[in-house]
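Take a look at this single chain, the form predicted alone, given in structure tokens.
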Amino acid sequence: MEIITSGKLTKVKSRHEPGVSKQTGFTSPATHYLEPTIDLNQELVVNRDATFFVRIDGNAFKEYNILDRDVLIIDRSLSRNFDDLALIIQEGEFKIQRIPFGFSEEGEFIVWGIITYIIHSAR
């Protein structure tokens, strides 16, 4: 026996592959339902079990830049620090304030939750 030709063994070019079908023409009007929807639980809300949405009704909270049918995202777990805008119980009715420097629970009022983001309404 002869050996006419040595070395390293290459891979065939000419080899056929079959391939992967394209789309071609215009793309379909309904692509955008394949977009994801945007969940505002998921973009605005950090404890889902603490968080709270409050509606509302009127323009008693204009000073803080809250007007009638805005919603407001208040999240009770979070802790109190100065300056926080929050929803308070004061004698026996929810009201909108900042939370004063040096408060305390004992004081006049009780702080149910801090608000975290005021959604306002377009009309």
The other form holds:
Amino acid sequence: MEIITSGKLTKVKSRHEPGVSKQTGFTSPATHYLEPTIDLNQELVVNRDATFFVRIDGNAFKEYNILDRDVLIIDRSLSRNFDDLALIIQEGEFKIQRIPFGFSEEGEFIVWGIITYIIHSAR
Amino acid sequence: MIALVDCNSFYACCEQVFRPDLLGKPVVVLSNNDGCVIAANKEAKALTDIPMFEPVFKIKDQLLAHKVNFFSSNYTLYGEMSQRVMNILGTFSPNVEVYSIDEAFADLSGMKKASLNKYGHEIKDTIFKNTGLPVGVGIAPTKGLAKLANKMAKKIVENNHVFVIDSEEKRIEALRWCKIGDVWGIGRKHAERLKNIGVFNAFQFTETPLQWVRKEMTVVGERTWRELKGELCNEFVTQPPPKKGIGTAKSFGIKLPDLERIEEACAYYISEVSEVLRAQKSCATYLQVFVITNYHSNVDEQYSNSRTVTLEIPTNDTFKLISAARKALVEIYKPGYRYKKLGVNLTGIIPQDYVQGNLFHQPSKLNHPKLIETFDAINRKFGKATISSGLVGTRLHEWELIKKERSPRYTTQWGELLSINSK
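Please give the other form, namely the form predicted together with its partner chain, since only the form predicted alone has been shown so far.
Starting with the chain above, the whole complex follows.
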């Protein structure tokens, strides 16, 4: 048999945390079912070393659902795919734009990183 | 094979990652108190009349004339970006020796020679893509040669920041190319002496008889000589040895004439160094304190002095150290001068478990381990100097360093994130 593709095994996100009951009376029935609390860093950040947080000042990117004071999570390590929302550098300035079809880095702008999440305060 | 990966003009490039308007422009970074230029990118270096380590006030006109962009040093940012680079490098090699803030050796043994160049480019491209920081990669059989390969990677344009020394011809080529003064481990003095006996490049150095090298340049020189010949002498050090001396010396934001505020600064610096001492689980035997006036000033009277004290029992207790430092400070302080800088140094450092008591003092009775532990825990959780000795005072902002041009701490402070202005 021929192996056509090979890839790295993806890490299984650990959702197990062994613990002992801290209750003085009846032992907690949850003892063997404990899991760590949801951690946004774990959920929203895949590659910590390539991830940056950026604050938006103003409403110019409204068309992308990005509003004033929003925080963007940006992963620089991701490959640039068509229609990805990206922070780009054009003429020495930061802008936000979708990646056009057939985009190459030699084009008219440089991709700084791919926007993965938009954090918006509801208050 | 061993790779030496280092960041190009690291401090300046860290600034440029978040400032695309400065790409391709001259950028310099100033020392802690904005006193002198400590780093410059290649555009700034190209303006050859800007000397490094020169006091800023002497070259300010030059900097302004060339429209050089300058930043106060932002070590919080540089340290964090460095960690990212090192982590990424760790995905390419199981064995990484972090040599300095911007350079590391990576063990590539077991890799096929034919694929090393490609791997070097992969390392370079990944670090650049993920962090925005440009690096150079030199790959060779020894650390000494890897350093040399790294130089060739950067200095020779065709190499495109990656160079592999994987054959005898390439090794000789590299050695002939490298000036003796640029060899890793050969200082200026030795370089001068070697030039006097007709050794001008690294190749000629390896042709020098080993006896001469051993006699004139000790075992360090011999190791350099052997490494350049391709013999592995400098092993990987992944666990740095505990520091033999821990110190800090910083200039004040303003010149301080009064003892009281200098004492506060002293207590603050002691808190900083004793924290490091405890982090590496060691104690100090000697404590040195020194003060200096501004020697660049031609108006002020000049004075400097230092005092070293032997501690009763080696300690890492902030309070013990502060009181010892105060005594030393009072001895050397002279009124009537305007002090610019204070320094503290801890030496005679031993593991805390080896501290011996003497006839009069038992180490356990002298320290307040629980209190100090709590101290450290609070500061770890809530930030530097959340809690400190009362002797530090509350006037930190008055004598603290000037960091007028410091960039935001983009990666560590929620309130200082990179901000995109959309007009």
